[in-house]
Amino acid sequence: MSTLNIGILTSGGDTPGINAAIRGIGKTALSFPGVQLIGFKDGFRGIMENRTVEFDNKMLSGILTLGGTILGTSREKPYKMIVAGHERDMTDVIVENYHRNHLDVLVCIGGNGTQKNAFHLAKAGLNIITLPKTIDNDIVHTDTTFGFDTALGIATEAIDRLHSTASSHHRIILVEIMGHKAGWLALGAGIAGGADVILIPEIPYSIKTIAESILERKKQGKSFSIIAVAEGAMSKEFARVYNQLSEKIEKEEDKDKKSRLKAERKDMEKIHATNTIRLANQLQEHTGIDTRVTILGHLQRGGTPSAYDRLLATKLGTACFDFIQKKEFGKMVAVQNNDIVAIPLEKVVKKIKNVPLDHPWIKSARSVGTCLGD
């Protein structure tokens, strides 16, 4: 009897629904004779160090509702790992361990970084299939990613709870919401939570516009304001300089100059990391209203996955095994219009799914009088 050896790893930030996806792949695969499922601990570092665990049905039992990942995770890159204090390309070692475990395919569950790393291994000759997970919902060619719905619910509940404090103390409260360079989470939670101002990376904001909106609310007898701020939201001034720098980086052909420009951009991003606090201070100065900040941070990524994320992760996980049987390698399992499809990784990597400016959510936010800062 021929065997089918499937490797699986989870990489990047922990996300609700990962364990549901592992379970979906595993329970489907192990229902067939001759299938072996090997997990690698802590992402790409785990396969580099050949730290494995063999899955059976007992190990897959009871993990559907668990947050995080039972395999552990890391943000290590196959081509840029710290080994003995030095940065090294460990691609060859990973390829060697892939073959040492007699793998027929390696399933990589992760966000944009994982898709890029998985594509790197596919180009190195490995059979790769990926699943899209991230609370940011910013992976292209899939309608949604598992983890997003859970984080959306958590962020919405946080805004709900902050309404009472903002109202009682007549304050402005800024809620910083994750999302990296895409505004899906802040926009969705802001609308669902009834935020008065929503700031997202796709729409650079003006301090003056936000302050005028808040003061207009005060004139109307509304004594508080809730502002949902995506961590990547930028002022118009900052966005102009940042985007000009990014354009220079794209056009620059000299390797050393390009590297210096990238370092300059990285410094800008470090400065921007505390932007929400600066924004709060600026708004208090402009409006004279007591202002506070709540940064949700990793709280958004933790805990039990929502029913929707369990369904989505299970659906993608079970479909993953179908694509393995069809030998649809070098692809990401995605959902498009409720259909499960396999998207070539070269179409996924180095791209971000931003919120379109004509998206229905943006139109709805404007229609109910939400200020978007522009």
The other form holds:
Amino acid sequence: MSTLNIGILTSGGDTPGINAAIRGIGKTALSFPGVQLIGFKDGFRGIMENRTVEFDNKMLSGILTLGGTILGTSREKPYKMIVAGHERDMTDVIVENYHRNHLDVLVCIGGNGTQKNAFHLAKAGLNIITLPKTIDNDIVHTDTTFGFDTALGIATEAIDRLHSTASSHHRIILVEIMGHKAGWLALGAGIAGGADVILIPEIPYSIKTIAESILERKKQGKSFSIIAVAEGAMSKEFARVYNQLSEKIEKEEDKDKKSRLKAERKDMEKIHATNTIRLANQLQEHTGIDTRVTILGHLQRGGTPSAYDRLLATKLGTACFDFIQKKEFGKMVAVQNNDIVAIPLEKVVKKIKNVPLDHPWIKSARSVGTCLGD
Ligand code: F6P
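Please give the corresponding structure for the form predicted in complex with 6-O-phosphono-beta-D-fructofuranose (F6P), as opposed to the form predicted on its own shown earlier.
Expanding to the full complex; the earlier chain stays at the top.
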């Protein structure tokens, strides 16, 4: 007869380090007598469909270095799932399956979307603890998230490699880097890889400024340029319209009008998805320099986690079990100044940790002469 039943799921985009976190929680938990660990496949979809896997110690061996998530993942939301072709709120079914499995707590590993979904389940009465994972590093109240360091290394290596080809052909190469609406990954990899221009969502850019800085480099005999472009980077013109629309959505109280405005914003985001290619064409026109684009995409999330991410995920995973024992529910396990702390989910949700404009990385980038497009 078990005395503590822990459920676990992984949700949102996979990141290197998730399996290290599952192992950290699992190995700690299963070393106590009477503890049972039940995994749910494919995120919130899996708990809704009651697709379970019961962990034993053997299943937790050999996964520390594996990328992805052995549980599978999805971007499904408990309150908005497609079931039999219709969008439905499946919260009640999830609550039912939580109790059917006699869970004492459900651990949700994920990024900002997962924190929000987990908070929703906590408000529905479930005992929830979350861990922060995302390559975007954009979760508030934690100094960092696992996955970020690995992606940073991959993006930096890509910039390193692009240097020799850009230099040989005297080209501009734009390298698009993930990060959603935050610029941590592009800024970090851009600085570490020595990009000549770094464009991040927090600093809207002017094409004229970028073109001038590239032409200035040419004048100094530097016939190539590498531009690290965050996928969320916006021109000043686009940012003005987009931010005005977002403010309008925030203020709108009428439900129908709000959803119409949201649809308008989705359309803008669809157009923006090809922004790096458009920017490349514009820069070629402005500078007369042959220009190419590399979109790193999901390469940044694939493969084995870095040593730092394995360590961070293990630290958070093992600490998670301590918080379970202390019944610190409705919280996210976070890192703050090297301490592991539990932050109430209501403080975490509906926020994005953007790069502050006075962040030391921005200062350093400017100090070494990197153009930030403004
Ligand atoms: O949140 C992680 C992330 O990789 C973002 O950087 C990116 O915008 C998004 O996920 C891509 O999502 P998907 O894997 O669903 O295409």
